[in-house]
Every structure is written in C-alpha cells, then in structure tokens.
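One chain is shown next in structure tokens, namely the form predicted on its own.
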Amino acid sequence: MRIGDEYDIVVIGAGPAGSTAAKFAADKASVLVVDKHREIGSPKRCGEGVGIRTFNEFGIPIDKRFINTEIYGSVVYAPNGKELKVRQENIMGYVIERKIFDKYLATDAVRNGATVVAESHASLWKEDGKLVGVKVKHQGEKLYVRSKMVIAADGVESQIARDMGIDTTLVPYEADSCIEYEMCGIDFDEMDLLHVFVGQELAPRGYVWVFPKDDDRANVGIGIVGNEKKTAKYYLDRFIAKRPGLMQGSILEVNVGSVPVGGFMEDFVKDNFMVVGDAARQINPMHGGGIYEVMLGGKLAGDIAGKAIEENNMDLIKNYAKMWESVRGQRLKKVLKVRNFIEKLNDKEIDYLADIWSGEDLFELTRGNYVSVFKKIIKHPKLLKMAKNLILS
C-alpha cells in the first residue's frame, strides 16, 4: 500500500464483519481492508461459541486449526438449579478459536482479491464535505487513500460512524459489560454442551457461561446489565468462588468488552458510507451473540456494495438497511422482544418458567418463536398479562 493508492472499497475493520464484506465486495470490487489490531483476531472479546448453520452458509470447513470442541447442545440452568436441557445426535455447532477463526477470515477475503493491512489506524478523508477515502496511520507512517466507498466494521460505539454523522452511542443500559476468563485445569461435566447460568441475583439482566474448549478448558464469563453498580469482575469471580472444580482452574487469558442489546441501527448508510456488524448492532439480543449475524450483515454489504461499483450507481447501497430487515432483521426485532420480557422477571418467575418450560422452548425463544411458548404462561395471571403486552406490542 503507498499513498496514493486508490480502491473502489475501504472496509474499516478486520473482524467476521469487516472480512466477509470484503470477500463479497471483492467479487465486483478492489478492495481494502484496514485494521488497528496488530494481530487480526486479538484480543478476543467473544464466547467462541458458533453455530453448525454459521459454517454451513458460508462454506467455512470444518478445520482442527480454529475447532476446539464440537458441541451437541446446550443446558441452561435456573436460579433454583433447574437444568433446561437440550442434546441432539448431530453437532449443533462449535466452540472456536477465534483469533485462528478470524485470521482465516481475513486469509479468505484475501484470496478472493482483497488487500488487508493490519496496524493501521484509520479515519475518514473528506474534501468540500464530501467523503472520498480514508487517512490511514500505518507504522508510523500517514497515508492517504481515495476511494468511492467505505464500510465501517470497527466495532461497538464505531468510531468512524460517529465521524460519518451516524449516532451510535449506546447508553449503558443497552449494553451489556462482559468479562471472560480461558481457565485449564477445570472439573465441569458435559464438556460437549454450552452451560449458561440465569438469574438477576446470578447476573443482573444477563448470564454466566461455560464454554468447554477441551476435556478441562472453558471460556467461564459472564455478561450484565451495563449501569449495575458493581462490575461484572465481582458476579464472575462469585460464581467461580462457589464452584470448586472452576476454583482449582488456572486463568489463560481475560477478555473484556462491551455488547449492544438494547436495539437496532434504523439504517446503515449515509451517502457513499456504509455500517456492518457490531457497528451495526447486529446481534442476537437474546444471548449477545452475533457472528452468524454479522458475518450475514457482512455478505449482503460486500455484495451491494460490489454491485453499486460495478454498476457505478451507488445509489444501490441505499437498499442495504431493506435486505438486513427482510432476511434478519424482522426476526431479531421478535427475539428483542422476548429478551425485554424475560429481564423483567425475578429469579422466582425466572424458576416459575423452568418448571414449565422446555430446553426446546428456550431454542426457539432464541430464533423469536415465542407465540406457542407463552401459551404455556397461562395459569400465571401476571406472567401472562406480560406475555400478551409482548405479543401485541
């Protein structure tokens, strides 16, 4: 890369969104990608759990080199310690090593045509208001890049979409602050199922889990509400302390981070500007895990935004927020919908459900059929009252 250098696309951010972006646009495009990370993929700041659909869809392979684990389901436990289990035959997904996951990403886009810089700092470049590249800090150096359109995948509370005149700002009660240990030298059964842990004297409107990497390795986190007075240290480091085969564990690595729970971005683009993953917001409210979402976001801008190149009309790219509606977004509004119900609820309704509900219901809460779920509601008068006000709303 030399100053100078002109690319139809800037993708802001090498992460699952920013990569798959790329690799799409690529097909149509020149592309760009720049990230600020000296390392593609470090830190991490995720669960490493990813669905079997996510590999599917995608065409990634089944590759020992980021898989450390299959998982063939998943037990949630309630405040009383009632367990809501769901087991299939089939693998239901992964636990991943994303730093190798996402560096394969970024291999990928590069393969399909793209270029990526890793440690380089970006932001906008404007003339006479209008947006024409990016001014790129690379090891010391300042470079400037023109280009016809930039994509922003730089992460929560993006930045560069604040620079667009894009308000991403998230207040802390839409936003959960998570904390995660790697811990070696566990004693956890079920090494083949994720564990989540409810229950707002647990973890105020979120959850703990346990992700199992190996026979005795896990990512244990935690996520909370984000203005909860005492920090998501304090509920993690409890729930370990009571736990003596987390206890005797040794900790790898600590990764902490910000998710968006709260709601969606209306629209993801400004003139030749365009929003994608985290920056987006585009995530499962419900559990705060997003990389089939953003890698989804990811494909339908790289391809728009590969279309409007190749047409030279980038009036195209103003259909980008329609298609995230239609094929995700409409679904995800239901999910948000029931994640507002269940973080109202004490740890007695929360044990209530348990006793009445299913592994199976919990599943597909997560995918926003709720409908036939809270039928089952109906002998709580004001569980049921709430339920109705959901389904209405």
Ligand SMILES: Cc1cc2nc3c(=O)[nH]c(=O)nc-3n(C[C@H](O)[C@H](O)[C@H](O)COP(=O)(O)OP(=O)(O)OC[C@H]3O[C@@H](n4cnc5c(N)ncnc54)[C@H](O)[C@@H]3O)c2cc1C
Second form
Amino acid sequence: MRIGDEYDIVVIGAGPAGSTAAKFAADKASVLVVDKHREIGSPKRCGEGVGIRTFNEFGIPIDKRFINTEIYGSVVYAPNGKELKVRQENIMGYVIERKIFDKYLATDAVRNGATVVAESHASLWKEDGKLVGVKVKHQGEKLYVRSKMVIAADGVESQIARDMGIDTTLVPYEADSCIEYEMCGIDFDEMDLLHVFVGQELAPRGYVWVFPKDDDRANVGIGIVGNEKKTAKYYLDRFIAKRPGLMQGSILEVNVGSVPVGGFMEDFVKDNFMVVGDAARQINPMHGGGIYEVMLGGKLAGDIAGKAIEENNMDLIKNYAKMWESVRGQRLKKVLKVRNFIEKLNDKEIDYLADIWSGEDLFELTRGNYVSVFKKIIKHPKLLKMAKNLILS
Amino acid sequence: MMKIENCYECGGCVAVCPTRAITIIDEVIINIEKCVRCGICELMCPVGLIDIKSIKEREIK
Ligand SMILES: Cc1cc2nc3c(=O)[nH]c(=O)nc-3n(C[C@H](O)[C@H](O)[C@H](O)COP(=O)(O)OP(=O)(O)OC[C@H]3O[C@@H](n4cnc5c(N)ncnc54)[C@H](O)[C@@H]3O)c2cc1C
Ligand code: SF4
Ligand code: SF4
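Please show me the structure of the same protein in the form predicted in complex with the ligand, now that we have looked at it in the form predicted on its own.
Whole complex next, starting from this chain.
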C-alpha cells in the first residue's frame, strides 16, 4: 500500500465519524483517511451500547462479527435503589464489538472508493498560511500529501482544529472522565438490558454502566464530571467493591477515556477545513452516546464535502453548521437543557423524581422531549420552579 | 519535558490543557516550559496519573 501524493479530501481519524465522512465523500471525490493507531478500532474507548436506529439509518448489516448482545431495554437505578425499567418486545439496540465495528466502517469506506491507512500520524500542511494538505508520519516515513480539503475527525483530543485556529479546548466541567473494565465471571441479572446507576454520591454528574456482553460478561464503566477531585477509577472501584456479583469477576480489558458532553461547537468550518465527530463535540450531552451522532455528523460532512469538490466550490461547506443544526443540532440543544437541569439535582431530589417518572419518561428525556415529562413535577417547590424555568426558556 | 508513566493515551489531558503543553506521539509528554501549572489535566485524568506537584519539584531542582 502506498499513500498517494494528492487527493481531493484527506480525513484525519478513522473512528466512526471519519470513516463515515470518507464513505460518503468518496461518492464524488478521491479520499484518503489516515489514523495514527496501528489497528483501526483499537484501543476501544466505549461502553459499546448502540441504538437500533444506527443500524437502520446507516444501512449497517446485523453482522454477527460485531453484534454481541441484543438489548431489549434499560434499567436506571436511583440512589435509593429504585429501578426505572423499560423492556420492549422488539430489539432496541445492541452491545457491539467496537473494534470490529470500527473496522467494518473503515472497510465500508474503502469499498466505496476511499483509501484508508493505519499507523499514519497526521498534522496540517500549510503554505503561506493556507492549508494545502497534510503531513503524514507513516511507519517511520514522513510524507507530504496535497489535498483540496481536510476533514478533522481526530476524536476528543481535537488538536487538528486547534492547529487551524479553531479553539476546541475542552473545559473539564464540560467533559466526562471515564474508565471501564470488561469483566467476565460476574453474577448480574437481566443481561439483555442496559443497566445504569445514577447519583451524585455514586458518580458525580455522571453514571455507572453495566452493558452486558454475555450472561456472565459485561462492560462495567463510569463517567464522572471532569473537574472532580477524586478519580473516575476511585468511584468505579468503590462501586464494584460494594457488589459481590461484580467483585467476583475477572478483568479482561481496561479502557480509559473522556467524553465531551458540553454541546457541539459552533465553528465547524474554516476555509477548506471541517471538524466532525467527537472533535466537534457532536455527542449526546445527557448520556455521552456518540456513535450515532458522530456518524450522522460524518455523513453530512462527507456529503457536502464531496459536493463541494464536484462543483469546485469550497464555499458550499459553509452550509454545514446550518445543515447539522436542522438535522440534529436543535434536538441535541434540547438534550443539553435537560442535562443542565439534571446535573443540579442532589440525590434526594433524584430519588423524588424516580418516584414520579417512569423508565419511558427517562428515555424521552435523553431524546430532548422534556415538556410533558417535566409537567409531572407538581409537588416539589424547588424542582417545580426549575422545571418551569426550563420549559419557558 | 516530562513523560507520564503508565499512561493509557486516552487524550483527556491533551483535550483540556489550555496551553497545549501536552502531546501524544507514541507517548504522553508534558512540555514543562509551556505548562502553567493550572492542574486541570490532573483533575481530568481518569486514573490520576498526573502529578503537577512533581513538576514543581523538578523545577526547583
Ligand atoms: C469510556 C467511553 C464509553 C463510551 N461508550 C459509548 C457507548 O456505549 N455508546 C456510544 O454510542 N458512544 C460511547 N462513547 C462515545 C464514542 O466512543 C465516541 O463518541 C466515538 O468514538 C467518537 O467517534 P469519532 O470518530 O468522532 O472519534 P474516535 O472514535 O475517537 O476516533 C478518532 C480517531 O482519530 C485518530 N487520530 C487522532 N489524532 C490523529 C492524528 N493526528 N493523526 C491521525 N489520526 C489521528 C485516533 O487514532 C482515533 O482513531 C463512549 C466514550 C467513552 C470514552
Ligand atoms: S497543569 Fe500544565 S500540562 Fe496540565 S493542563 Fe495545566 S498547563 Fe496543561
Ligand atoms: S488523561 Fe491520564 S491516562 Fe489519559 S492520556 Fe492523559 S495522563 Fe494518560
């Protein structure tokens, strides 16, 4: 495999955002995708829970090579132990094998005409202040690749955009600090549901997840607010130590990561440069799920970038922010409002809400449908006031 | 330059560093010339690998 000297578009990062952008851009343009990791998809930084819509909307096959467990619903545990459960007849989503899934997405981009190269660390190549391509360090070799456009899909670090003068510095309060163990030999019930434990004492401004992979195997992880003094590891280890069914398990894999949950950025585009995915903070701010969101962000970016090349009109990509806003952004802004409400609650207030809300209500909240759910708060003076402000704002 | 030992290279510290003092290329390195000792990266690290005090000590040496 040789990296060529020139492409219409170079995509930096072969995560779900980059591979999806590349796949759709390749309909109309020559596309190179580079990723610094030696293996695409690895290390995984993911709970691996994905909703069914991701498969339906992006035409992804239900391929047993990356489908691990069928998921029929979820249980959210309030601080006092109260369970808010949703169980459906139909499959609501899957726990996937993320490493194989990411590789599949890269494969899909290649089969659509893109070139993907792992072990390729990229930085921007500028001439007279203008972006003219990327510099790539590939297996010890330094290469210069010219391109008409660069799409940064470099994940949460988002340093490429910073090189382009777009400030993507993450504020710790707007990020979740995460750690996850893939555990085996555990004793845990209802291994066809996603399990979520909330509470400020348990996981400040975050939650613990148990996402099943077999009857005795699961991803057990935590995300907490990024400016908390004690570490995510401290909280996760404490959670596990209190639960003999988990404590007896073995650890097959340790993953560490962070999730930008503060809402997507405003400046996705500068001249012939775009930012997508985690790098552009396109993620659900309530539960930190990103795979669906970043693939959608990637698809829109790939489409418009391909069109800009085809019509030889770079100004087209300026429409990206507007497109994103109407397709997904508006909804995610509503979800962010919900999170801004939820994060202010203390454990007593969460327990109160667990009495008046159902599992279905929580599901609606993660989609930003809050008006009818918040109207159920009628007795609690402080929460009522907060909910009123939210509905009216 | 200070290398962070046992690091998972998750990039959390890189994302939050206001002065871009931290880089990951094969390993995670803090450029102590650029670092303003704000301690944000220390809070962000999910496993508590960064100890800004140890940078301060090095500085004195
Ligand atoms: C602990 C944890 C659990 C999560 N659980 C879930 C979940 O259960 N469900 C869900 O939907 N989402 C989950 N997420 C979020 C999800 O993983 C992300 O939203 C998603 O991976 C973002 O995709 P991306 O393509 O934008 O970035 P990434 O997947 O991070 O990909 C970015 C790629 O860019 C590459 N790169 C970076 N810099 C360079 C460079 N200079 N040169 C070349 N390559 C570069 C990296 O190697 C990487 O492969 C979780 C996140 C974390 C941290
Ligand atoms: S302490 Fe130094 S390295 Fe850490 S975030 Fe602040 S400036 Fe960056
Ligand atoms: S946040 Fe911690 S684990 Fe992640 S890259 Fe920085 S030092 Fe390493």
